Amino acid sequence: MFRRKAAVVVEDKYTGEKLAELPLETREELRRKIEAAFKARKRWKLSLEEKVEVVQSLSRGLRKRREEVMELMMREAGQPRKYAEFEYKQAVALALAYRSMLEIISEKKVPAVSGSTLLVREPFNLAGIMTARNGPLIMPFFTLTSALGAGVASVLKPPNAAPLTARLVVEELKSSLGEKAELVQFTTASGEDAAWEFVENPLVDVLVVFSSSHIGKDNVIKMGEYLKRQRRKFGGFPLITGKLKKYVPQMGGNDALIVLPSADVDKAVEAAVVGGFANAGQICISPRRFLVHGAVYEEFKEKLVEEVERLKVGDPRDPETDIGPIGSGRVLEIVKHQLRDAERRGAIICGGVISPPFVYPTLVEFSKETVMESEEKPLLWAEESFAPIRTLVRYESTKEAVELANDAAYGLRASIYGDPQEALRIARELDVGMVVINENPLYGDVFMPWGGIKDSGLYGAIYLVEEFTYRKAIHVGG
C-alpha cells in the first residue's frame, strides 16, 4: 500500500484555517541540501559589490511583495498588523545599511612589536540556521544576509509552525543570486532532525539558533552526545574524532524595566506598554519584569493599568488590534501554570484571562520579598513568559533595583528610565548583554551588537556577521 509522505501543515493562528501543506523533509533530503550549499560555496565567491547588489535586489523584491509578506506574518505567526509593519521596516532598514554593516568585518591593522600585523576575518564554509516563529521575517532576513555578507553558504530551518515568510525570503534571495542560488537552501525537516544533522554533519561549520533557552541548551547536549560517540582509543590514548562547531545561540530573555524616581512617568509607562505587550509579549527582548521606585510606584501603576486595559485583543489583520493570538498550544499550557502560580503568590491587578488562542494582557503585582526571599520563586519571575503577562515590583533603593534586575537566570537586555547619569551607573552593574536608556525597549539597528549572557546567550552583545567568520592574524616582518 502506498504510504503518503508526512507533511508540514501551516495554520492561521487566529482562525485555524490551513494555509499550506509542505512536505516534511527527511534527514537524507536535508543532507543533500547541505552538500549542494557546500559545493556552491566552493564554486562561487561574491565580491562586496555583488553582495550589496544581491541584498538590494532582495529588498526590492520584498517591497514589491509587501502586502503578501504582511499577510503571511499576520496569519502564520499571528502578528498584529502594527507589529508586522514594525518588523518589515526593520528588514528594509537593514538592507539600506548593508554596505556599512559589512565594514564590521573589514581587515584591520593591529599593533606589532616589529613589522606589521594584519587582522583579517575569513569566512567559514557553511552555516546551519534555525529561526523561531516570533520573528518570521527579520530573523531569516538578518541571519541569511549576515551569512552572505561574510561569504558563507547557509541552510535555513525555520519553525514548521510558521515557515512561509521565511520561504518567501529564501525565494527572493535565490532569485537575486541568480546562477549562485544554491548558496542558500531552505528545509522543512523537523526541528529535531535538523538540529542533529547540523550537529553531526562535518560540512557544517557554524550553527546559529534562535530559540528558547531550553532548546538552546538541548543543542549543547546534542553536541556533547555526538562527540562522546566519536571517542576512540589509539594506543591506549583517547581520541575524539568528531568535528567541533561554532555555536551561536540567541536565546530567551526575562528582561527588567527599571523606573527611577527621576523618570518621566508617562514616557516610562509608554515604554512598558509598547515594549512589554507588542506581538502579544512574544519577543525575546520584551521587558517582562517592571521594577519601579516607591516614589513613583503608585502613579506608574495607575497609569500602566489604565493603558493596558485599553489594549485591543483580536484579529491580527485588524489595524486596531494590539494583541494577537498566541502561536503555540504548548505556550498556552505553560501560561496557565504561570497564572495559577501567580494567583497563589501575588495579585493579578488586571487581565488574567485565557481564551484560546488569546491571553489577555495581564499585570501581576509581587512584593520584593516574594521574589527575592521565597525558597521557590514565582514562575512568572523565574521563567520567561512568552505571552502578554508582566510583573510589577516596587523597590526603594538603587541597590535593590540592581539585585532585583539581576535575580534572573537570563541576561539578555534591560531598559532604564530616568536621569541618564544614574541610569548609566546602574547599567554597568546589570548582568545583561544589552541595555537601553530612555529608549523604546525594542530598539535595535544594524549597528547595535545583539545578544545576551547566562541563559540568554554565550557571548553577550555581538555582531552576527562576525560570527560567520574566524580571525586570522597575518604578520609581516620588518
Second form
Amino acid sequence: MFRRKAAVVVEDKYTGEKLAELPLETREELRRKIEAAFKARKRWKLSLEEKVEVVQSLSRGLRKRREEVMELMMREAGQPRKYAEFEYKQAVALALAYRSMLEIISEKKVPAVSGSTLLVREPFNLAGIMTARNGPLIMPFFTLTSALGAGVASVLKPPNAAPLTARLVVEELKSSLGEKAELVQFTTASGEDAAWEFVENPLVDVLVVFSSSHIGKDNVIKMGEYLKRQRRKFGGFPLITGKLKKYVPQMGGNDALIVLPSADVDKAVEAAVVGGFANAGQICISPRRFLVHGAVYEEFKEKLVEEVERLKVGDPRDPETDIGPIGSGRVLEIVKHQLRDAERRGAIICGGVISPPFVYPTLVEFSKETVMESEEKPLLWAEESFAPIRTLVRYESTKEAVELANDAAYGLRASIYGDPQEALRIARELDVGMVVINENPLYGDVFMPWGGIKDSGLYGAIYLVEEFTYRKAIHVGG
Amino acid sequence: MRLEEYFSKHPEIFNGLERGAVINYTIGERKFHIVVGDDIQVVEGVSREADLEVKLSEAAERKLVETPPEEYPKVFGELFLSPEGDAWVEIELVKPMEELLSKGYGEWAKRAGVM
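Form predicted alone already given; the form predicted in complex with its partner chain follows:
Entire complex below, previous chain first.
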C-alpha cells in the first residue's frame, strides 16, 4: 500500500475555499532542485542584454496574465484589489528600470597609491530565497530578478500559505529563460525543511529571507547548530568544517510616523491612513506608531479617526475594499492578545473589533509616560502589529519624538511630515535603515536601497542585487 | 487618424517633458520619433538620440487616437500594464534612469500610472 504524499493546501483567505493542492516536497526533492540550479549556474552565463531581455519577457508574460496574477494575490494572500494593483505596478516598474538597476553592480575604479585598483562585483553561485505571504508578487519578482541580474542561480521557497503567485512568476521566468530555465527553481518544501536545507547544503552560498524577526533569528540558531555539529577537536584546537553562508534577513518593523508642528496635517493624516492601513497593515514598512506634536495632536487625531472609520472592510476582490482578511490564524491570535492588553489600559479610540478573518481598523492611544516609563510596555507599542491596528502618542519636543521613535526593538523605516530641514535633522537621529520625508511611507523605487537594523535586519538599507555578489578588488601595479 | 497626426494636434500630451526629450515609435513597419522643443516635432524614421523606444500594435494606435488628449497618459499606461488582445504597448528605456527622470519622464510615468 502506498502512503499518500503530504500536500500543501492553499486557501482563499476570505472565503476559505480551497484554491489548490500542491505536493509537499521533501528535503530530498529540494536537494535535487538545488543541484539542478547549481549545474545550470556552472553551465550558463547570461550577458547583460540577455538578462534585460529575460526580465522584459517576464514582465510581458505577467502583463498578459494581469487578471490571473491579481486574482491570485487577492485570493491566496487576501490583498485588497487596490493594494494588489500597487504591488503589481511596482513589479512592472522594476522591470522597466531593470537595466539601470544593474548599473549598481557595475565595476568601479578607486584611488590607488600606485598603479590602479578596480572593484568588481562577482556573483555567488547559488541563493536560497524564502519569501513571505504579504508580498506574493513583488518579493519573488524582486529577489529572482535581482539574483538573475547578479548572475546567481536561485531556489525560491515561497510561504506554503500563499505560493501560487510565486509559482506563476517562476513559470513565466522559466519560460523567458528557455533552455536556461534550470537557473531558477521553485520548491514547496516546508519552511522548516527549506531553512535547514539552505543552511546545511554546501552548494548554497546566500540565504535571503523575508520573514518575521523571530523566524529570521531562528535561521541564525540553525546556522549555529549546524556549525556546532561540524566542530571537531584537532590537537586541542577547534576545527569547524561547515560552510558559512551570507545571510540577508529582511525582517519586521515597528515604524514611527513623526508629525511635526509644521506639518500639513491633512497630508500627514493621508500618509497615516495609506501607509498604516494598506493591505490590512500587513506590510513590514507600514508606520505603526504615529507620534504627533501637541500643537497639531487634536486636529490630527480627529481627522485620522474620521478617515479610519471610513475604511471599508470586506471582500478583497471588491474594488471598494480597503481592508481585507488577515491571512493567518496565528496572527489573529497574537492580535487578540495585543488588543486585550490595550483594552485593559483603556486606550482604544476606534475599532477594536476582531471578526475572523477580519480585524477592523483600530487606533489605540497611549500617553508617552505609559510607553516610556511603565515597567510593562503595552504590547502594541513593543511588538510589531501585523494587522490594521496603529498607536497614537503625543509628544512635546523634538527630543521626545526621537526618544519615542527609537524606543523599539526594530529599526526598519521611519516617516516624517513637516518642515524638510527639521525633518532631515531628525532623520539623522533615528535608529533605522530608511527614512521617508513628506512622502507616502510605503515609497520605494529600485534606486532606493532597502532594509533595516536591530530586529529588522543586519545591514541597514541595502541593494539586494549587490547582496548576491561579493566584491573583488583587482590591483594593477603602475 | 494616425498617431503622428494625433500628436501634432495634441502636443499637450507631452507636457512636463523637458526640451530635448526624444521618443522613438514603431507601429508595424512605420517608424517615427517625436522631439520636444517649443512645440512637438514629429519626424519620420528613428532617432539615435531617443530616450525611449515605444512599440505599439495597430489596435493600440486606433484606441489611442480615439482617446481625449487629457486621458491619453492613462490609456497609454493601461495598454502597457494590461494588454487587451491585439491592443498592446511595449516600452524600452534606452537612456539611464537618472537622465530620464531629469527630463521629466518620471512625472509622466506617474500620470500614466506606470510608476
